[in-house]
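Shown next as structure tokens: one chain only, the form predicted alone.
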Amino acid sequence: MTEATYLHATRTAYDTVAADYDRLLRDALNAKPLDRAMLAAFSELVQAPGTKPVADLGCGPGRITAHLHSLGVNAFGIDLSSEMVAVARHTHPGLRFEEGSMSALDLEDETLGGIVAWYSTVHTPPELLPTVFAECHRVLVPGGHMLLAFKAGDERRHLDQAYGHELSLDVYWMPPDHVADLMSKAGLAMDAQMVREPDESEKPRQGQQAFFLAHKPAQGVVTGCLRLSETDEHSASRST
């Protein structure tokens, strides 16, 4: 079957900037303590005794992997990307690594207690994300949690460059009301939104960032959504 061109051009892109990803943005997380307090939500929710391995899908370097993993959480990465897997696999030798497509696991059904997709969804067309959470809703045991990172707006770019390499990849912004119904189509009930601002290494183009939290619920069970917005007029504080 022939690869999807998308498919192609993510992973080779991948391929090219892997070491120089991993390199550039290794401690990323450091300077981003609204980034780190939904995974450490996260990892409180799917740390429950009995719950099965949480996946980092899109893992890249295995930067998101490691951070679960400090927190307690038992993780493991998937990646389409072989060299990414390779640098990951390097610099985390104690963690599992695995290649593979998001859009098709390969996994069991109800084999995850959660799942992490930490902007791993910004180069899947919007068309085509409806798959991409209906996997994730397949692999995930009634009640576990999924964790979404993903650009906030609505408009395509295409990177000729980046992380010092030339290179040929589109990077979707999505509107978050879009995807959370997408998610909701998919069985996902969402928990709780953040919308944050670009901090001072995102400006000026890369725009608000969003972070969904939502469970896939028992069947018959309907739960509700809670919103956190960083712009929110009841926000007990703000960070830049």
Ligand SMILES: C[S@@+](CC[C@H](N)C(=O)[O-])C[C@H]1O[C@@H](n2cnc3c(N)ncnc32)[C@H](O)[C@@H]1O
The other form holds:
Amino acid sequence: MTEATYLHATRTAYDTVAADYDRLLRDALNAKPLDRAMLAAFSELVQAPGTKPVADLGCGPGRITAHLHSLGVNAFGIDLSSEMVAVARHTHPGLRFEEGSMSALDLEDETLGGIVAWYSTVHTPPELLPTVFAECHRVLVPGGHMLLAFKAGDERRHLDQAYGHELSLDVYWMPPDHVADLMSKAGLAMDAQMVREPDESEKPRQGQQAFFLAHKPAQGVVTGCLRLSETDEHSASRST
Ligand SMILES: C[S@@+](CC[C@H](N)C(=O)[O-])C[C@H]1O[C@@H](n2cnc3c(N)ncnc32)[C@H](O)[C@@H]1O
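Next, give the form predicted together with the named molecule, keeping in mind that what was shown is the form predicted alone.
And the full complex, kicking off with our chain again.
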């Protein structure tokens, strides 16, 4: 699937369901203590003095943006669907929401202190995930953190109905090891991985749920292999 095709299909589907998605999921986080724990850890990490704003990419109706805000995070939301953005603005009038795609963010390099992508990469065809992670790496400040929530597994499902509406939408369950590898290749260093079992509201159709916390290393540092900074390389070559 091309990028343009998936973006159009996803935008159309979420424009259709926006109001009902908000109604059905607005309070869902209340019954998910492990998910809240990951959001709480992320919130602590992105609140050092002078930290830049945090973007909730694929924010939908803004429930995660609002939760982050309640934890003291300077968060704003970006979503592909204009209807989702309209619902988010209506429901959370004090917060900022913008239209945009996480595959081509309208943000300067190194302008975000943190990124949350909460079940918003689940519609991205796997071959396009490297583009999304490269964008996340580009806009994060060195030391900035990223929290990714996704469905663990290895399959694509096509939905023709969801949230009480007819639609056409692909959803991808991704192997956690593969996602970790893609994030690492994009230059994001893994800090923690939580894979939990489906809760009662997710059974029987859903499987395990994955939550990855990663960061963009300071310049010159790459995890998983040793890369010396430019200065170190020069001094290393001088000493040999
Ligand atoms: C399952 S909903 C999750 C919404 C929200 N994060 C939440 O947890 O309530 C997926 C959202 O991701 C958005 N989305 C999907 N692909 C996107 C992209 N490339 N850029 C921005 N938003 C995207 C959809 O429009 C939709 O609102």
